[in-house]
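One chain is shown next in structure tokens, namely the form predicted alone.
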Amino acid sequence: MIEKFQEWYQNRHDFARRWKEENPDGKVVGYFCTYVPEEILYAANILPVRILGGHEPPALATPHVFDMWCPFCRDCLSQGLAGKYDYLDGVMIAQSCLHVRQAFGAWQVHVPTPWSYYLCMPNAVRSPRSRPFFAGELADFKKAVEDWAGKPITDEDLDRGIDILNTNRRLMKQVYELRKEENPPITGTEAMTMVWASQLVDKREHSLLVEELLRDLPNRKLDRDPGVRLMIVGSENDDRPFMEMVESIGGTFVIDDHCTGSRYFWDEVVPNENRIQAIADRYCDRVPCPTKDFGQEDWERKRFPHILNLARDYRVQGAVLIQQKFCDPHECDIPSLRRYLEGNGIPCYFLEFEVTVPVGQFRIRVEAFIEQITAEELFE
């Protein structure tokens, strides 16, 4: 069954044509920020598929975007310039970093896709006006799908929609649940191809294999020994090798804060009479990213203390930071967040990813870390 997600992680793109093909009045919109709210695409009987790099040199994004902007975007703009999205009916964004939206940008203007929508997701979410703010834009949203989709979207819909999405939630945290074990019965990078997996198909086929997954998976005995329990933070992360790598030289990621992991699915849409703003409010309420968790003195910030709860209850030894490279947003974040991390016990360790970059020289480096967070804790 784990086989299964990577198997949907690697041939991502034919998931997305059989889809197609099965669901001939259904259509399929690939969105570049998890901000962007598929509950009331998959009301309008629209299939969101995330637009991933292809960890492959990104040549064809030079002439439109700028070299020393992230390699993620950049990656993921040469897929779809080389035509490897061809299949898209529509391509979206909520307001992300401007890497990310430079990517969006040049694929309206450079990669025919027939419909296209920019979402305006508020940058200051711990604002109080953030969340009626974005009601209103997410009702402009939905009318521009039922008007691209020539047909309505009802409660009964959205209901539907929410539904779809937080089963997939709640059963991705059941998963996660099992992490906190001595020896847990599942990887780190297991269960992060578990989370890309389910932005890449249908959350209805993936919520049933994952149901499947876990009547099996408490019992689920590794042969191995887990090592040093380790988190890692940071920007987008995909890098399977990487994540395998770390984890057969004496390490298990029991927890990850990413965009493609648990920050993405750890909270729910509350139920509420009025739908879309039951919406709005997950997506401003939810653990943020560092492009969002900001703004005045006296406005709770969650980012930081979400992590470190996160640390505590999965008891981990250490954290590994990533950074894509000139990753704006996580460079301005990990400086203060290791200071953080390290203030409160949490070892950490600093590493800048390149969407091309081998892992093998990444080996040396993290062998040291997990060796001097071994070596303090027999002298404790």
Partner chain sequence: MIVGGIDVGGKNVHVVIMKDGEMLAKGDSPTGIQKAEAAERLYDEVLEQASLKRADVERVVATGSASKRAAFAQGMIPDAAADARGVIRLISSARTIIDVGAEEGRAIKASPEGKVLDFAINEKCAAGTGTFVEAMARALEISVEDMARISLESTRSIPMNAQCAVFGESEVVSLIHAKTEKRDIARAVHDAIAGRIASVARIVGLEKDVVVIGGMARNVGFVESLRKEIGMDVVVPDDPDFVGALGAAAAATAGVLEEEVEAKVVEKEKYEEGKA
The other form holds:
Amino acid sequence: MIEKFQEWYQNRHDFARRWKEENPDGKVVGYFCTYVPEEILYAANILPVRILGGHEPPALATPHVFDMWCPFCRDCLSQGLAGKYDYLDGVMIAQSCLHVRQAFGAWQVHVPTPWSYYLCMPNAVRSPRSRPFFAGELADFKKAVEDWAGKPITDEDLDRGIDILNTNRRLMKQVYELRKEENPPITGTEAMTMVWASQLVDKREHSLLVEELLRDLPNRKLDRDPGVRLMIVGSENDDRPFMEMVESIGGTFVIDDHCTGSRYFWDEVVPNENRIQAIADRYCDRVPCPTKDFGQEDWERKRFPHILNLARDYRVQGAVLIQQKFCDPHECDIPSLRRYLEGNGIPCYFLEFEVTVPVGQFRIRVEAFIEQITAEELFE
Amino acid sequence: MIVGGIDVGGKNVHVVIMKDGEMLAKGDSPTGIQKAEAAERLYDEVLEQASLKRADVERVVATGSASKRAAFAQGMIPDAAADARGVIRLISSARTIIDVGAEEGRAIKASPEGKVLDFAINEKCAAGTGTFVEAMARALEISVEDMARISLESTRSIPMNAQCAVFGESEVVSLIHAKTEKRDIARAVHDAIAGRIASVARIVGLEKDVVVIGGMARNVGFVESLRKEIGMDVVVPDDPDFVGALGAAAAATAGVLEEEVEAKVVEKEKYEEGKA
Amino acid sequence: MAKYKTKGLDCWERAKELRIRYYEDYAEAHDRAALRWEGGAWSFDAIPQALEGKVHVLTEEPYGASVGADPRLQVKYQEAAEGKWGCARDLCAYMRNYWGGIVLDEYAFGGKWPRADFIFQNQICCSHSKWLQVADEIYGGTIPYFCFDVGAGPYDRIGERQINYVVEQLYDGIEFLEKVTGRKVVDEKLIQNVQNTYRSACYWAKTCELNQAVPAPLDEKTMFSLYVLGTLEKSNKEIADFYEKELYPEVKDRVANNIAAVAGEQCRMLGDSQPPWGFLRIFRYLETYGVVSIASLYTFSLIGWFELDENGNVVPYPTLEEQGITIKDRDHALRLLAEGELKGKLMWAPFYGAKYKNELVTKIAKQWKCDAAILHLNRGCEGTAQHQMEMKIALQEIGLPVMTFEGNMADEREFDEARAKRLMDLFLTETLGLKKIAD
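Switch from the form predicted alone, shown above, to the form predicted together with the partner chain and output its structure.
And the full complex, kicking off with our chain again.
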């Protein structure tokens, strides 16, 4: 059944098209960043699907976004320009990095999509002032969705939306919990594919499959030596060939910090009578993207101790730090994160991703990293 | 009227000698390090071919990234302008010109008169150029010609990133390690460059007829990949690498005519001044 | 013979003097018991500058640009940031110039790096906050750091909620400042500073508006050196006086007397983004064709405040006097400051979408009578390079010929001058059909 996640991931457009046929009253909205509050979309019977790249050279993007911008964002735009998302009823973004805003901006002008929305997600999420502000923005957003969908979103609808999201988050976290085992019953590639799929299909269907998986996993024995326990950290990452490669040469990714991984689902909405405020708080409080991880007292990041805790909880022996080329927010954090993790005894290795990565060359580099970790542990 | 056009590129020099719009002689040679000498030598060789002396030529115009090295030229014209004039002379229906040479790939939107309306170049990266193909052919241990040929036999498309030559090369190495067939790698390389250069062409807009010139236009594998990438037919003129020199010669003709007109105006003004 | 008469600006020396003194004051601040702080050119300097006693600020962008204008310094500091700190070389070039100075403990204007007493920054692009976060980390994490968010929405969506969001953070900022410095924010100073900020921002905008005249009284290369004061300390009385009482009247006078920035003006160019600072001579090169860069969203609204009038035209944002406003108290001052920045700084609009940038630049191109555009695709600054390719398409759609060239505002390793000139020759002679008027 684990293959089903992969199938969903691969045939994402088929799923969305089928969903539309089965839900004639429903709409499909493509979204650009995980700060988009999917709760409100589910409440309105809208299927949110994350716009991801196609791992193809972004040939159509150049006239709109020149080469110094993040390849993932250019790939997303290129997919849209190529008509791969022609089934979308709407497209939206929650304010985040400039790179993805470029892709969204060009999409608004050049990819015909009936409805589009720029949600002004605040940057200062660690300031208490962001919460009422964002709740206001969310109220406007809810109103815009109501106007568009032609019917009001009730508290019950919001409760349903919150529940759909929270259930899915809780279940995926339970799967992640099993990765703490000595020999995890699920590889990092499989676990992350599960998360990618959850961004692409109806979460209710996805949750059913995750529940089934949870019943199955305790009895699943993988016929492989887990080898070195690794974590993978950084910007957007849905590079399956890379992850498979690492897990074929003596390593297992036991945990991650990616917006296509744990950062996406780690935090739940804490229920509150004021549903909109509860949702706003969840997005302000979640593990932040580096672009929003700054304070109003000192320079410390909120995300770093969280990553270290994950590394400890999952008994990580080494961390692979990756970023999409040109990703400024991560580029600003990675040298610091590296010092921080290495200072806490976790060796790190850095790699820069493109829409396709040179797997052969990366293999040699990661092999050397794994050897280094094994050798160090021999002498301890 | 006898005129000359010389295109001094990063890798090769091309010379054409024209008489009243007809080609008298042409030649090419590697630019090498001594660019000025190479230009002089080739120019004299081509003149000799046509049994002419320098004094027989009314005007020579130079173009290309090292056009300044052709000290004997009386005028210079930007390379994209030479491309546009050269192409329009050969194919008057050309609207989009794609020129891929050793060092640079560029796209030009041309008016029916051969004026450059818009242009874009492959910035700061060798990945979309002939040099990149040569490097990849070396990695594959075959000639560029063989690489072009075998790529046509491939039936498999492998996405490869040619945003950066370094990344591109390591991808080729990865594919070799993965025992991918050479013809598929060859196609992947051509597809990647075609994708890259098509991106540049999309900046100016792809409008029929699309004409491909420059050294890479001789590479059948690349041209086929480009056709597929843009989903349009492309026209490759004979001697696609001589088009720049041809355009320069066209500019030389126009320059001579313009000078004649200017001289007449000056004469007329002088006459009128005298009259006053 | 030259087409128009021209002359240098009388207030030029004064602008130079103000700039040099600013950097010296910062370096010497501690000798005079003054406080020192670092922040961005878009930070609200009116607030920290209202602390009791003397206070001096170092804004990162103009500092990074100053380093960028000198290729030797640039390479040295960037290599320090890249090599010693380990940052990526495609990050904002100003950032790397700045970090390199801290890493090497060297101030580009002489002496050791003048350590700040606190950091007061804001976030609009996706890494403004990170810039000083990392700076502080290089310092050893010893400098109190405050960063507020102004990403509250585009100018046409600014209402109470957006203003409140920023103002509440500014109150938090005041609390932070008083706590870390042990000094009070003085209301009279704050009110004065906000008035000065309005004067700087509105009079710069009025000055830019004068450039609609043919011939243009100012060229962009000169404007770079003039707007810079507003990026240093727009709340400073002397700087506001400079804009209101020296520069604006002088430029007005130039227009009245038909004095051109460039005598041979025959083609008016629209620009975008910062130029490659070490290569401003490319503007002189353009002048050999009679081409004058006279307008850009960047140069106008980096510090200038504008709005759209009832006809949809880009016009200067009204001054406090024009609005008939007298600032009453702290709250009023903070609200007016937030409102002016959020509604008036049109340069922030492109952060919210390509359509904003397209709308503004096409309006500017028309109102300022531009004949063509040359866009510097700036690899050094994602913020100003937002939607540049979309902008190209939008300008071409209104019939303006557009040329682009890639470069970097402050990293010469990414700018190929010879190639850029080749492209300019092509564009000017072929596409625009211009001829050289001088060598």
